[in-house]
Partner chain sequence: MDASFFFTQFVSGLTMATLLFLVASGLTLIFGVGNVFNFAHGSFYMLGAYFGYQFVTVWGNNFWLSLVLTAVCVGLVGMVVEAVFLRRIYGRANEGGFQILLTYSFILIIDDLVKLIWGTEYKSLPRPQGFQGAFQAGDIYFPAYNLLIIAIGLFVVVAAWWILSRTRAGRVARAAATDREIVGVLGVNVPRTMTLVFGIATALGGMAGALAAPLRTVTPGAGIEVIIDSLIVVVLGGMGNFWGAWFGAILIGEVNAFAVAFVPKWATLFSFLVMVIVLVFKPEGLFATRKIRKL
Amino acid sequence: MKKNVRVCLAIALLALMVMPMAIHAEEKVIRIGAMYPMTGRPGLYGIDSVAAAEMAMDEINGKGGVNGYKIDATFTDSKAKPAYAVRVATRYITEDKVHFLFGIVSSGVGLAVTEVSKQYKTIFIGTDHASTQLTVDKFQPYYFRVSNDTFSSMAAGALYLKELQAKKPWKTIAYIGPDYAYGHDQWNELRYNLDRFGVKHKVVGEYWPKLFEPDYNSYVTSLINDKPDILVTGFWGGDTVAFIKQAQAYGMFKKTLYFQPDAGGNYELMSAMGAELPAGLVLGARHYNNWPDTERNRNFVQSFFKRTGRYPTYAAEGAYAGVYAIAKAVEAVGNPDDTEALVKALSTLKIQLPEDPEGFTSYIDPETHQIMQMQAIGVTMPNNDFPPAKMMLGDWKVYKPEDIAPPAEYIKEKRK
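May I see the structure of the chain on its own, in the form predicted in complex with the partner chain?
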């Protein structure tokens, strides 16, 4: 009898050991191959993106996954280098058999990886890079972007400047931005939109410091000499911080309106500068921790804070949106293997995201595969709700996606 009990126990134990393996073998998985920079200056965006993507995955998998599929992602440092990211993307597709390529902060890297996606017919969900080229000039059917492009930011910026001109006439404008595609694209797109909306302006200065330039003193004094009414800047990250610190010391913002509609409103600027950040700067970004004031956005920001102990930069929401977009598409198609059906589902995707104000739902434009979202621009003012920041944006102006997306003739011209 005793012996029988022991045998039974042994069999039960064995079954318990084998069972997880059997379950594992049958487990259905949506495989995501993600690439983000983890080192150097853009490392902050990468680390925030990974945290937010994992947060979205935990939320979805915690509720049982999608159609019985669990989402699983591998994250690799893109090193912000196109050639390296191309190798990683190819390995993801050929060896790891991922269903989706995912992420990328730098547009240069995004433009390289979209070619891999096109060649292998593997869907690439862009979550943070902003160059309009990816959805217009270099459009390919397997590419989708879930954060806004520079064109929309600049069109919203041009409308903001138009409204401002009606209230407080301004005439002259100057630009300073990093000397590579991102900096040049923004300035070209802003001028295109100023002309499109009939905003009269005179350009009094254009400056192209190198990316990550540590010292802007000479640029600041030269810009002050140009006496622009509006100074548009196309920096991102630490370059914004350094420029504002140096320009502020010269009293520049007393006479000139500082205007940075694409990446200026990123939370990293507020957290880095604290009380030193001047009031009255006009900034925009791809997601804000304090706009829209909806339950969905508050939950997103607070969950991120609980998870990491800090408030997110805008890159986080892009990654979070990307995971949810994948889940929604797989839910519609039923599996992650039918790429063509997934492309179709993504092309007409409608999805509620943290950055959607009440009554609006983000959607993908089938023509460009670019997500269409409301774009807000705000002004810096005191706000202690998101420490270590002591200034946040407020006094919002909000623009509809139909008004700020690239017009049909622009897309046609660029795709010629």
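If the one shown is the form predicted in complex with the partner chain, what is the structure of the form predicted on its own?
Chain alone follows, minus partners and molecules.
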């Protein structure tokens, strides 16, 4: 009996000695709390984002991780609902002890989650939502965005329209976009930049359907009656697909130039519409499968295809970029626990991404924590390289980040 007691005591003592080592080993993890919509019209964005984030984690962890740390992420369906996302973000921080909040597709959700990030001083890496309010009006030091914002897209759009006006004069413009921050930001920023670049125009209509509106027919008929030379839309995801399908039935694209510089050129549109997608639409997005034609981008697109059996929507590249941004910041700091040091590292981050053309490297602007990237706008034309799409973008116009970033006086005014 005494021998058994001694053995049990020895085992217990050994367990106590090993336990701190086990706990320490478990702590060698970079914990990410991610949220994306997984169902409905925006669901594909979330599904692609998760796949691309996991692809990046596998690449990094497969090479030994970051300074001995493995990257691990928990993914939750945001349901595209701000109040629900706030509860999830709070749980991630207070219970799961994540080092980073991550993801988000809807700007409305992003604006809610950034307040949680600020309250708990937890870094939030935004990978897909685009409202400029997050980096200008509502700027807070723990938020960073690794995909382009609406201001850059709309500034590029204004320059495109200026160049077009010099070649093929146009006078009137109309707008339709979702009735929340993202939609309003685009329209306000486009008009600001049209005035900034001296582009004369007359607004003949503006319309504000709800996000995920099922029926756009009444809006389409009103827009046709407005007879704009340029129709600018601020939709994203399935809303873009639904609007274009409904507008096409009315012959709208024979009467006006369709222009969607922020989220129109997503592969989701090309794959959903196939040969039915009209030629000549002018679209922009945050990542393209066929631009830039670089080894880095080709490898990303083909690796994603090999992993999932389909080509990526632009949301995928944002999630992929976000994981690599975290890895690079932790590598610079040495650990994921020093939040303030990580903020400094992210504020001066330079990182080569699949959407960077040769000779350019994406970088974070320390004033806004917004990633600065080249912006490309293209025109729909026949292309069978990425089935089931039958149309892709081409005839590219590319704009430098320093030409399309918010000017200092704009930022100062918005932050008053």
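Residue numbers count along the first chain shown, from 1. Each form is matched to the other, and the largest set of C-alpha atoms that superpose within 1.5 Å is called the rigid core. None of the values given here were measured: they were computed from a predicted structure.
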property: Pro141 C-alpha shift between these two forms of 2 Å or more, rigid core reference; result: no
property: Core-aligned C-alpha movement of Pro209 between these two forms reaching 2 Å; result: yes
property: Exceeds or equals 2 Å, Cα of Phe197 between these two forms, core fit; result: no
